[in-house]
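This document opens with one chain alone, in structure tokens, the form predicted alone.
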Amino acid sequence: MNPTATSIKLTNCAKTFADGTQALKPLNLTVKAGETIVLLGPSGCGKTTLLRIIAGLEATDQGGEIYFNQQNMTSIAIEKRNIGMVFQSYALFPNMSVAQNIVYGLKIRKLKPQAIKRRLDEMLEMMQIEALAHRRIDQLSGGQRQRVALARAIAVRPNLLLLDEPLTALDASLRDRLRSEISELLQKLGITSIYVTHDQSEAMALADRIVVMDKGRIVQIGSPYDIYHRPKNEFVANFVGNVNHHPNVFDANYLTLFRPEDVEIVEPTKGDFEAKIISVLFLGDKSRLTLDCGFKKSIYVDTTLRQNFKTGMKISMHVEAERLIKLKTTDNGPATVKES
């Protein structure tokens, strides 16, 4: 772990705007030094507002407090928080070259020219953009701009790195590649990082822990494995990946769910239920089947079987008991996970 990495503690932080809109309900959150936390949720859930409060770009409502390494930072200005930030728009200076963008923060901090040159060379090599040093920003591709934005944020050696949807503007293949690069970079640097996204695949790939948010609240915090396989309520189960409602009702007090990849296609005598194929989507490494089980909702199955599935075929399915997700239903709120 980076010895300068910062732990973070938020207590009773909320945000109400001037028009009375409460973007963030009061919440508590602790981030360990060197940890990568991903704030995951749909648009408008409050994740970017939370990130901006941590950065000092927004003030928390009265009563909220922010601590970096046990130091109260609630009233400390953003420029004194030693934070690196990467935005969706990258916010690069178009009138400057790549090199000038990267060293901008170093010059503001009044580092000596020799130190600035060493840091610039280090960042150019780390991001594999040495050949771009003297190019203008408008001469760069989206992926190149993203690397420059990361280099600029990291060059100042921040105690905390904040990233707000930095890959959203990129095409899918480039986004996947850069996601892997960012994951390796964060592990190498050991900087405490908070990453905002609405993309669950991005969250799974990058996070030590995921903070799932909905309607201004934190609804679950856990490892990617736990968030995916042990969702605490129906919202998390549906938002993080695909989920099916089991057609058999085992207990009226519980919803029974399962993931499409957890279905085994079996002989009719060994199945839990039968279904007719409505559609087949061939994805190369797997086939995604949409099935009619005679209930209100279709069932989705991801299978790696090398079988030529056809619309109208009937198949039988089995799901192992340990793969089922059981959520307790209540009259006053969403279904929540069954305690074992």
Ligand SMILES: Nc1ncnc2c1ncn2[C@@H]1O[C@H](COP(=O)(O)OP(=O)(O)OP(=O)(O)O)[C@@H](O)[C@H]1O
Given for the second form:
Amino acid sequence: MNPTATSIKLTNCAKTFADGTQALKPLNLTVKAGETIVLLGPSGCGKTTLLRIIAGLEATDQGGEIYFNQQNMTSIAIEKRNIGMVFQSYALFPNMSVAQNIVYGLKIRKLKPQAIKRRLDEMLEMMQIEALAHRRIDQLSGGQRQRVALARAIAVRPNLLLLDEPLTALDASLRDRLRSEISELLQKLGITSIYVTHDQSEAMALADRIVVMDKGRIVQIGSPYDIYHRPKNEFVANFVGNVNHHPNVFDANYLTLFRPEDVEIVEPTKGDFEAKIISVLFLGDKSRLTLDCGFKKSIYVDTTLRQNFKTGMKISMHVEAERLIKLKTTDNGPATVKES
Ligand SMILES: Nc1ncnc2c1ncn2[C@@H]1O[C@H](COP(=O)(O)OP(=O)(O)OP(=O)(O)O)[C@@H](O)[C@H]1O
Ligand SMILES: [Mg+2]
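Can you now output the form predicted in complex with the named molecule? The one shown was the form predicted alone.
Zooming out: every chain and molecule, the one shown earlier first.
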């Protein structure tokens, strides 16, 4: 692990803006040193606000406290928090060169010229942008700009790296590539990182732990695996993937859900329920079937079977008991999470 990596602890942090908008309800969050946390949630749920509070760009409401390691940082100014930041809009200096952008924070920190040169070369190599060192920012593509923004944030060897939807402005294939690069980079550097996204596959790919937020609250904190397979409520289940309501009622106190990929198509009448195919979407590696099983909602099933499914066909389905997601109906309202 990176020796300079910082642990973070937020206690009772809330945010009410001047106009009365309560962007964050009081929340607690602990991030381990070197961990990558992803804040995931719909637009307006408070992700950026939380990030800005951690950065010191925004003050928490009275009563909230922020610790880096064991040190209380609540009223420490942003420049003294040693944070690297990358935002969706790059925020690079457009009329400076790539190199000038990358060394900007190092000059402010008054590093010696040789140290600056060494760090610059290291960053250019790490981001594979050596050939672009002397280009102006406005002469770069979106993906190249994003690499420069990352290089600039990492160059100062921050204790904490904050990334707010850094890939949203890019096209899908570039986003995929940069996502893997960022994932490798974060693991290699071991910097404590908090990454904001509303893209669930980005969250799954990058996070050690995902923090799912809704309406200014933390709804669930867990590993990507837990969030996907053991969602705390229907909101989380839906937000990180597709989910179906099981047509059979097993227990009135539980709502039973299952994911489209967890269904087995079996011999007619041999399954747990029967359905008719309403539509077939062939996706190459799998087919997505939309089914009518006489229930108020359609059911979605993903299958890799090499069978020529057709609209109107009747099929029978089985879901293994351990694949069922059972939610206590009383747990299904808005939830807050207390951290252990
Ligand atoms: N300066 C402000 N004054 C008043 N309300 C604000 C201010 N900044 C944000 N908000 C409100 O606070 C809530 C949370 O905003 P925030 O930007 O944190 O959401 P977000 O989760 O980052 O959303 P997105 O995914 O769209 O970026 C929203 O309802 C937003 O309108
Ligand atoms: Mg935001």
